[in-house]
Ligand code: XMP
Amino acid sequence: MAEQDHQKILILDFGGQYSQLIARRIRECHVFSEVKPFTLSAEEIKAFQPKGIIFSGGPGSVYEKDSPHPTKEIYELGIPILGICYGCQLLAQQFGGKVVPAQNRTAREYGKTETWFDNRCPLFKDLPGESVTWMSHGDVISEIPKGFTPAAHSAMCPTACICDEMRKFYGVQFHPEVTHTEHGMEILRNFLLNICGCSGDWTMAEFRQKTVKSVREKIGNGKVLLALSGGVDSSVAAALLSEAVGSALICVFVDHGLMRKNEGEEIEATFSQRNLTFIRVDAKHRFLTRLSKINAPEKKRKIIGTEFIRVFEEEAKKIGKVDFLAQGTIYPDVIESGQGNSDVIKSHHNVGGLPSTVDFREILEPLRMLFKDEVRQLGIELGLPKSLVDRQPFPGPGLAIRVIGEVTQRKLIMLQEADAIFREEMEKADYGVTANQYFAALTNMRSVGVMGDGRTYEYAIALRCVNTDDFMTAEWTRLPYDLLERVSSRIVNEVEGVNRVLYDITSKPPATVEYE
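Can you show the single chain from that sequence in the form predicted in complex with the ligand?
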């Protein structure tokens, strides 16, 4: 695919927690990068044609038996190498230096550390002589290998950087990819641009142009089927493929009726203007019938997943033989599933796992090398509305897991209305961009209220708003009281059937972001 045409950096993964982050940071410098296992052979490395190689960190100790080591031939390829943390210690050990547990020589270092740089080393070109780096290591280099010179130190670590300028091998004990390292991006940029000679040619405009060309060549006169959920990934994939093959792209949008207010119409409006075949399958009744009298969260999720596949399969059969099935798989999905395998249909896809029985020749994953922020940039580049590209995560089972307990048409409408009010007020107050995810949920609790002169006995809406980096953990957002008051008052006044609004002040863990 198009990434073959770009200058590339290879990141060899030694099991470090920041390997993916290194790849992202390099992409932020407009250089294409990929994470691959450290077991790659010299032949595979040569075939990848990297301009530079990065050894990631890792939990092991280089002196331990069976600790991960790259092929020795890697050092004969004439390619610049930057070792980070464990990767730095690997370089030291493999060239005859000595790495020992920190307590034998000096203290271990974890966290922000004052570090002094030798600016003659090209890694530290144009940087201040002293700044903060992020350290996280239990081993230290006690003897520098022959041919290398030290180029940075901290109070506890006399060798925070080693370099061999002849062969262009560099190692840093700290983590330049972590934002706590003050000048980390400059250090990476120095390696990429000055040492490896990359030009920074990786932009979404270039990617768009090259991918469109290669997809067009691949598809020829064939037809492509895409399950469009309206989420960011499948929407961007649709826009990209429609530019490449126009009406040979058939998008199937299974409208399960569990979308937010007006969302189905918005998706249809966005895509029906494009040069593609857009099929909106109205499956609302079907999903609601299947969900009738079902209370258990897991059961609801399973029913929705199965029903989605069934509807999609039926539509695909009606369309007849298609050559390609397209998916919006993105790079974190590929990395998380162990480097991925393009001929496997991934069950974690945001439309809930596609059927394997549909008749097609090959799977197309045009976004499989992009990080989420790159997918968003590409979406803007392709002219998708910002509201769609900046969409918050929205669960595959939709509002069904935000209506606690049984889902009914009436409850869905109540929730859609309340959620729309919450979103509107959040956007007006400029919280729409700072909070990472926010939504309303309809509880299954009814309580007594008084409206006008009458008693009411109605449902309670819960408002959820969180800030998070990765959605694995999340903090509830301290929204201003006057904003919450406005939302509460509007919901109770405007949404029939609701007489109470609650604000969720639970973080994750112990709660989860969604209610079911």
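For comparison with the form predicted in complex with the ligand, please write out the form predicted alone.
A single chain, with no partners or molecules, comes next.
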């Protein structure tokens, strides 16, 4: 709602695994970006008013019959275009070049690749002539189209970049948005600032000002009901909406019993003292009953999403006429719930998990276009305490998706106790700040163990700890063995029903941060 007056970059999604990461990197350059499906018409593209267009990568091959292609009118709009990987091959093919499968395995490139740049190309201005890029392609451009020239190469790829400077069309075979490309941000910045002419006007101060104004105009004399979980997203949404509409904002905390140990009490202590209407709803029994005998992750998410809405509807009726339901939905929630040409990774309870009908005039999502770090920046801008703004992400469905399989009261207690031990030991070891997210999950696996002189057959707890700057990708954290040993020993000795502790060393991708 507040991005309309900003300079914008349009990212057309061809199904690439890094499409959303491209948007994140563009935002780092203080330029607003948005991912849209490749099927956008020329009229829709013009209405978006982009300063530049980026074609994402994708799993297909441009020469296949049903491969995704944009409207050809896009090339007549006079807008600079950067094609990445599949997008680069698309530019080559659509302008008369030739793209073919690599003839042998050595011609395919995957991973870090030494690459040489022609610094006369505006994309590589002020870059060293040689650097490392991240390649991931099985097709190659065998013939460069007329009007284009090569501007970068690797040992196996003579067309690591092609460019038509007259029309400002550029294609790179590698992925500048991935951190493994050493000068990827400089390449993107050159495209944005030098080629597209962006000034970098996307800031949280501007977003705050324009969103507050927009929300105020939209709500008018109405009332807003906010789903307040106490997490970063809903807390920032509460601060933003409070600034916009003041007493017209009513915050409801649904205590579904799926929170971390003592968290419900902590949330109430924090928000009941603030200048807003705070209502705590005890719905523990209700949620556990609905989740009984449910094992499928997506079904659990949708049940929780539906039940959330129903509780809010009931509370709204008690309060009186409420026009808007507000949520702390952020861009990664939208992304992973499926958008454009991308697959659904997992439905978020506040996006894909919503029922088809709700008893509100409209659902209000003021943070919907922000990435997590932008939400944190906005929180600081709004004057929230750093301890709250830097709080770790916690999934909307809560511990229901950290209990693998059916959720029961006994399993929740086991997980709450184990998670509390892990968090306590992480903070003692000063990893509570340096690690971006860490938690315990209760697996659905039971195994034989020995405690004292007796045989046990109990559950296994999995510990998860990752480092990330955007939560779109993440690396598992190399925690010290002595720390893991302390955590394992305490969990097995202090948590009834657990006899084994595992440490997850899988990054994202291929895994997600959460388990379900």
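Treat the numbers as computed from the prediction; the structure is a model and nothing was measured. Throughout, rigid core stands for the largest set of C-alpha atoms superposing within 1.5 Å between the two forms. Residue numbers count along the first chain shown, from 1.
A.B. asks: For the two-part rigid movement between these two forms, is Asn436 in the part that also holds Arg310?
C.D. replies: In the two-part motion between these two forms, Asn436 and Arg310 are assigned to the same rigid part.
A.B. asks: Determine the rotation of the smaller rigid body against the larger one between these two forms and give it in °.
C.D. replies: Smaller part versus larger part, rotated 32 degrees.
A.B. asks: Quick one: how many Å does the C-alpha of Asp430 shift between these two forms once the rigid core is superposed?
C.D. replies: The shift comes out to 2.7 Å.
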